[in-house]
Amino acid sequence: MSYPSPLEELVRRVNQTREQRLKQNFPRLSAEEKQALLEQFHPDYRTDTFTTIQVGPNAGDRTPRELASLIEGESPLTNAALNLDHFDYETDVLVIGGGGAGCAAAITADDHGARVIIATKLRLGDANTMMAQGGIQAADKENDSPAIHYLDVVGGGHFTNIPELVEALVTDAPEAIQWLENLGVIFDKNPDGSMKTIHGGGTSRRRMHTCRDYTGAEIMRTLRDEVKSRPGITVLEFCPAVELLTTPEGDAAGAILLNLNLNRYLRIKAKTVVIATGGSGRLHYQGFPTSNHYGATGDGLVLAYRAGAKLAFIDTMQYHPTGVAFPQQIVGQLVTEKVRSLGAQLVNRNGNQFIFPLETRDVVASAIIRECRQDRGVRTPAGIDGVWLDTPMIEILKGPGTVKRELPAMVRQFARFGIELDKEPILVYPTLHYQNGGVAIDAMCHTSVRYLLVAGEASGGVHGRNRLMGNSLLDVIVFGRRAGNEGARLALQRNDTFTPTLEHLTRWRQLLKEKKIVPESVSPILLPDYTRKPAGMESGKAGTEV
């Protein structure tokens, strides 16, 4: 037995129940009971840990305190004396971001004949693409359709979504699918050569294409590969942004990179931009775990913000159910929910199913907390609290072998700690997983600042208040693609005669003296200070070196 002793009883009651469960048709839930549940215990709606936006352009809308924070924070170019009578480098489109969106308008603006430039925090690929697992939607099979596919995702997110994202997102599906093959993707096939599709929470027809349970690694393997295939384009590696140059008229005219490596800046004049930076999961959002790489910090909502372009949404972020609750050392990693697509059921310390496996991310999660709350939880020995996940039933419904064949990645993930997935079940906890909110942006990715575009999960409105399993990886390419070609065209369009400004800090900072705001942090934070403090300091204060 892997589990130390005080969880050893409980792993015998799921096994003592596990016949019994087989048995069990458990409910849906209705849509009066979902929203209840959602009103109770999902996170979006604990009012002491939201505050309100006092300027710009979202003035007066709740956001997480955290995110508040850093969008009102203070520029790291406060006493920087930067000469931007000349530039480092110059280009048609620069790209801020490595991950899937960034690299999918990379490859898509240098196929336009544009001159493009990748500037990535980490290295190229460090991202939340990297780590999602489940699969990627496109309704490509017989019996669906990108209307059938637009139902579930509006169903998905409460009908808040914004209806041309939505539209956007699922009709470039079928054609985001190819364009992966055609790079290079290796989806799951079928014996007969055709595209092997789950379910997954919320949607109602297989439309998930998958590579194992490694998708997303699989996906930005390719475009990784891509990228650096072509002359083109040029990568600038850890060399987060940390402001956005404006023109007088408030058009966006390239960014001011900080190299890590040299400790100094570098001067980008760009005829236009694209923000593809990803979320904010290591923000922590009420102290949860998260499944993000470490630089998802929300960088880009910052420099949008500060450069004048309006946010969406940002009063909502996506909670994976199942973020891992032990053992201690992966405390917050994801468990896809491949698994319960698969047939896992959640399962709390008594041996009762609780929740239809399937239920949305949301409503999922809500009722795992609620277990907890309600003392039907399992704290381990580190008193981390948690529900079971029964992945052995995986092997009963689907037959032998399918744990190991299915899900790889997560078998030799569990086992460096003796966990083995297909004899024992898995304890799991929400984790922060995704940022539902963002930039505003129409469908073809444009924001309220002229030349300036943003794609992937720094944008908002695509998937309303919850998204489903399998929509980000699509997300990421289609808007990824559409901001290529947008970005690409707009800059072939505009002359070089523009003049790359901060003169738009000197507004902001304006805005903050008028309201009286002392910023309390120095914005991007680029990464997230897990160092220990003496009693009393805290990190990001305004001042700080970045």
Second form
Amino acid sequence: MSYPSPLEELVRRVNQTREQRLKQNFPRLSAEEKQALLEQFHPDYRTDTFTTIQVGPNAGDRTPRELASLIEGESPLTNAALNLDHFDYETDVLVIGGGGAGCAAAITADDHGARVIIATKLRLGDANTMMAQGGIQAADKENDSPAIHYLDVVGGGHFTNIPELVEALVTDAPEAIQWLENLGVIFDKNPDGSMKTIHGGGTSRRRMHTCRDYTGAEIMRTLRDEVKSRPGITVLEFCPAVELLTTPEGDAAGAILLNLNLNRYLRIKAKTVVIATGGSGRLHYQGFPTSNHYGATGDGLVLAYRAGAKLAFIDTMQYHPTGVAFPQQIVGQLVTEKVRSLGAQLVNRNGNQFIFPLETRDVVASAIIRECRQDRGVRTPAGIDGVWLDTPMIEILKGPGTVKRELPAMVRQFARFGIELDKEPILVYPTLHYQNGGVAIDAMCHTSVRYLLVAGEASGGVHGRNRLMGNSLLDVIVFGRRAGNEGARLALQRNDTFTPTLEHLTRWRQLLKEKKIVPESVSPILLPDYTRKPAGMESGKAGTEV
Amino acid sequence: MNENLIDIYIMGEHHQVPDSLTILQALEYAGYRLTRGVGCRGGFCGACATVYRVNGDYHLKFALACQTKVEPNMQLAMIPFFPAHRPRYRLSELKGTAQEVLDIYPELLRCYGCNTCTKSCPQDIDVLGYVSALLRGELASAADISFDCIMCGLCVSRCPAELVKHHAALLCRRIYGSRLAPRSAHLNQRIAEIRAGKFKAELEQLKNMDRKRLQELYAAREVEPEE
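We have the form predicted on its own; now please give the form predicted together with the partner chain.
Whole complex next, starting from this chain.
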């Protein structure tokens, strides 16, 4: 037993009720019950941690304070003497972001013969896509259809999703799976070649396709390998974009990158720009831990907004119900929803179930927060609250050895801290997981700025106010490919006599001035800062002003 | 929380850090704001491959900095980049044989079975096992054994025969996934149906449906039972 003694006692309680819970069919909530639960406990409904945007296309909209401070931030190019008569690179399509959406866009644009540059903040493939364990949805079985998938998506999103985006998502899904397979992604299959598929929270059909519990990693490493195979794609690693370039008419025209190795700017002239920078979990809204990649700092939203693009659904974030709550070293890391798909139940301090395990993510997260606030949670020695996720249940339901076979990544992760998933339950609490909103797009990934396209988590509208498991990997492939197609098409039509400038920054500063806003930050922030500042030396760095 | 401080050495430099931290957290506690050697922080991306030993012991140990706790007297070094060879190939132009993998990575034939790769794998993968399978021409087996590889490259950094195993394994998996794995009849059929426009009218109807009716349909959904 690897739990400290106060927790050990509580583990016994979970063990004691397992047999009785095995026979229990916990009821699903009605629409009204769900709504009440969300309003009372979901973090999106708190008022004190939100603020109203004052400047730009989304003035008047509500968003978390952390995000508002960045999208109303100051550009790092304050007094930059950047000579824009010359460019370090000229290209047809500039893809900003090297994750799943960015790589899918680049490969697709390259298929059309466009010259492509991928600029990425860290290494190619360093992205949330790599971490998505659960699976990818597609309605490809006989008892399923794109229409049934559609209904699940909009129901999960509380009927707020943009219909044409959902249509694109579900219609392209089977082809996305085949595209991945043709690139060499290995899906879990039966001997006859049919897909082994499972349920996810909020699905009415078993349509989750998996690659063990490395689905995102398998997809990402394959896409990365394909990008590296193509001479037509130039990859600039450790080169995040810090500002877009626009024409005097306001069209996208390229970007300024910062080479992090050399601390030097790069000027890129591009006929079309695809923003695929992913999410913003590393902004730690409301102080939540996050399951996100180190680079998830919302850069694309900042860049697009300053260039004049409208954002959508930026008042809603997804808190994945099952982030790790113990051990402390991996707090906030994801426990894949596949664990619940396989049959693990959520259990409170008293050994009782309190929610149907496959309600949508926002509902399950709210139920866990309720249990903890009402003293039915478990407090760890580090002072973190959580509830039990009863993983040994899987072995009873699906046979001994299932946990090791279906969840190798997770077994490995917990074994490093001495916890055996197939024998002991684990402690979980919601973790900041996904940016439901982002830059508003249409079904071809266009934004309100001409020649600027957005795909993947950086966009908003596909998932409405809540995303279902397995629709994010699908989103990055479907809309990544669409952005690549459309980006190449537009680029090959545009002649290159346009003039990239930073004039949108002048307009932006004028707006800030008119509204008397003093920016709180320089944005995008590019990376979080987790360094410890010694007491009394909060800056801690030589040469900074005290 | 009370912090029990221990001594560690980051690239030779002495630091005191709480013993509850992972190596990655310890680096940040010591003041490193990382751009290299950090990635997903969840054990999936291989960015934080770390080599260490403990003072007094000559054995080298291997770990992912985000998944491993510090221990007293650790001597730590990160491998933020390793110049691993990756020839350019186009999967679509390959026939899909084990021989092609050996043609692209001929150095695989130099393996003399020392097993250093397996010992250096932070994922506990039987690296030598998949290299051997590949050398026997068993692509499916090589793909299966190597499946959990996160491509950190530690096995490559340690190989005395200079094999680029993780890239060769990726090629095996891509060949298996695209050429050898049995195809799904239901997937092909659904794609054909979509291209023929079979679901267009139904989706059009859903797109234009008012919220109340959608909610009713949603509530009345038939849910496929678990297996």
